[in-house]
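Only one chain is included here, represented as structure tokens and corresponding to the form predicted alone.
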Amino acid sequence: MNIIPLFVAVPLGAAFILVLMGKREIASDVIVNLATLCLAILSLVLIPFLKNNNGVFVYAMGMWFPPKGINLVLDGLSLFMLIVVNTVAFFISLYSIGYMKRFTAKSRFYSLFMLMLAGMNGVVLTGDFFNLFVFLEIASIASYALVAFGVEAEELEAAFKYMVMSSIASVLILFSVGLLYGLTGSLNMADVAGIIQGENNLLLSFSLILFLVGFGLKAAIIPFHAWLPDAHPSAPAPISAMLSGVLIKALGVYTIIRIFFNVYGMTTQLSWTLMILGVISMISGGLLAIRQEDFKRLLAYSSISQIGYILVGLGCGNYWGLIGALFHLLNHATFKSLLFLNSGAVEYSTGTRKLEEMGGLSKVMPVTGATSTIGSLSISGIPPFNGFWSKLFIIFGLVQAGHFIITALTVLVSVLTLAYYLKVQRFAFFGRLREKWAQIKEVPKVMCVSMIVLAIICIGTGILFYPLMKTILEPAVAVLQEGTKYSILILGG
């Protein structure tokens, strides 16, 4: 149980130390990678402990037990998210060793990165609404600065737009928290879930709508997506990977899942709302992506489309829909992080993000080309890669629930996804190598390692999907299926 607060304490401590490093780049590289590696290992170490403790740990800060005081909750869902967030963060920090050499103030970048990681871990673990908001803001404020880190006009504009949209989301979330506190007299999620269970109050419904819009903005669900296509391409590649791979899921998708399933409880209306938003995001994101000529902008719109798959699976609500949604969340964190790192490697070597200016890059950047192909096939749902299984499980769930039209749309969007990733491969990596790129070289080895390992994970989780389901996915699905029984589990834990 004493491991749980380390997921917040370690990155916060590392962020403080990294600020003091100044120009000591090697020391900064070592500290940030040791911290992220430790967190990734700790998240995996917790799997057997959680299984032996009936699937839940409640850590009471200062021995003030819930519903009083601050508590951190570790269950199947929060552990699943910790594994995703901290594993991806480690490979991105490893990649940053080489990539961030072109920027000044590398230690400040790392400090902001660790601050963002602390915020995400806090959001995943917190058991009360006020601290959810606090950690949400820690992660968000760090991400604004990271988007603007290059301090060029494009980056500053994107960061400002992101900050304005995200601040609106924060106000809506805080107002909703205030409404809940006024109605229940409590901020503890489990306690609130117990109090409002069975209530049919207009203010409760209004607070739910505010949460949906606020966290929908954080998750960049259409029509709340306007900030994402600018913020993701403008940020340095490691931050683009972090934003798209885990931030929008930890601050947006995870919070929607936790609050809708475990506090308010899923209803037919909520299920249809998630499915409709998911279908709109899937189709619109895909159609917008296929029109893009900027490599990173295409990936940004693709993220919106893939978040749609997760929402459709969640809205479906049965076992296959839920396991497909969570598996796709894990897979998207892996292959989208990989693809953003690939785009960063291309920009690192060529200085451009325009697909029409590339061509034949696999001949001079074989690691980037090969790993990009694996990432593209994975996200397109080609067997035996991981994306195939998560999309198949979502389709199983939709068929089982009798949503045949949405099933057909899901399959068609997967074909659309394959089309625009084939476009990426054709324009960027295949074909004739342009003369101006004949002398460029592959990116530094440390950047290649991150891309290679993420590509191996895409293949490995596709082949070994069954043990993965039994180990980390099914405990997370069980939390969602228990719904508002979460209240009893936590207050009794």
Given for the second form:
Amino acid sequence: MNIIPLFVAVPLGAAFILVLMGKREIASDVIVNLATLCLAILSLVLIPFLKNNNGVFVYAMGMWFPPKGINLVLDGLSLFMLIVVNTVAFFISLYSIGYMKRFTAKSRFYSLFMLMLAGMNGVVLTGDFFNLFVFLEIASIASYALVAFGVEAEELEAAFKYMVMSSIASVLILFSVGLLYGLTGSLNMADVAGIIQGENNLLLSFSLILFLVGFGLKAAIIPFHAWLPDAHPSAPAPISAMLSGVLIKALGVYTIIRIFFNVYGMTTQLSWTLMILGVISMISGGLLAIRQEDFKRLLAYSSISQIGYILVGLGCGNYWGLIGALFHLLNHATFKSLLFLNSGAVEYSTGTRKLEEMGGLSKVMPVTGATSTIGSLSISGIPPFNGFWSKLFIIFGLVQAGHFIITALTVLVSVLTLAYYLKVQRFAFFGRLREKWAQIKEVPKVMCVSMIVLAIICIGTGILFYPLMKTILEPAVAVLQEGTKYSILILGG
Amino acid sequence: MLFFLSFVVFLIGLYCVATRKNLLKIVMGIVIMEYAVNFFLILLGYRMGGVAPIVTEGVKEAKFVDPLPQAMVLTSIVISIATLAFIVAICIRIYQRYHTFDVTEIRRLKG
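Show the form predicted in complex with the partner chain, please, because up to now only the form predicted alone has appeared in this conversation.
Below is the entire complex, every chain and molecule, led by the chain shown above.
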């Protein structure tokens, strides 16, 4: 059953066909939604498949076996990321049917979207460093184009800023890949992990730092975050949802996890680095978010803050910390895409992103209002919703590891999160309806459907967190806890 | 020694990106960085007195250069060309909107 390459092949093929579609918008709507639906279903089908294969499956491309050839590795962590990426991508493509009517060249948009998806699936699946770099660049270049899609002055400025910083990140990553090749003579992640184990070499640490900076730039951790608050709000809303919800995680956080946990192996210094970066991102992202007037910009800063939570959980390193971090990654993908889709819906109907110009929109846009309330409550960690559980697990982990100051800060930032989402709710959706918004209508039905389903996922994963943990989160955490035994698993199996 | 040189070229590129105010000069800085890394990769595969790695009968004992970094450099050049083409296109669009190449004047986004 070799369906793993399909995760790259289907979106690449769809991207190619979509370019040929030209003005045939309905056909391209159908193609893009079929492709993403297929991928979402395939990723779910893989859950029992992986279980039968003892949690790891290696596909050698063109029958060139590792360590010589390029291999695709499916394990618990990759599968978890595939499910997150492809499910969110499906709802976003559904939403785009309605939203992208405002733009010309819809099929070009879809084509870039599919390229980005192909790149992300490739990054998540690959077991080879250089291949990782290539997929990373595919996803990045597609995302530059998508940020600049509106070709207005602000969008171009944001895209330029994003491109410069992200290109530097790519160059640093390539440099580091070269260094590793020079040191070990191999590009296969598992092989490299086997060779560098136990070695302590200055150049090795240097390559580690280059990776940290490179992927940190891609993940927008705080000292490297400057592009994110410009780039994410400037893109069209479905793409903001994709960038904030999935791209920074697949390109930044996932790669950090894979390389630090499975290739280099976690050390105390490294986990402290992650934890400190996480705390800084968490606090400053939150503080910067609270004074934003622009709806999407506020959401973008909030993404930085939530990425901080994930890093703190990862740095903490025990079972609860890791499971909390991965669960928060999943949850952030759902509620942040939901909130960005809400902001897109508001922009679609009213034409503004300024919070103070809105007010009382719940009365005229009931679906958007209700789903955004669910999203806000989830992200602030109110009990029955999913955000509560993941934050609780991270806090468990921190307490268990004895980091009480960081625990206190985590709880405080959670309150801060609640504060700025209450601000969103208060300004945009509650209160008195303004005269000029009295005539606006709810957004088209396809957009509503995608927002409603995402909101249901937010509630569903909150209530059914236990079966979810058992089926997809625990295999992923097991991969992290194996650490550098990864190399033996891949090359031996 | 040459490895050190490639690192110096890399730092020159980084300095150029960090300090220049002209959009196109920033782009050039990125390109210099990319070339420095390509140079580094080529150096990794170079063997003094090596020959092209074509295995035929009779040349089994010859000293080969490592072909893998060369393949990597080809790929990375293609990728950097794509990025460069796109970034220059963005620069032209920015010039049409703002009528300047000076980054200090292209500042509508803040906060």
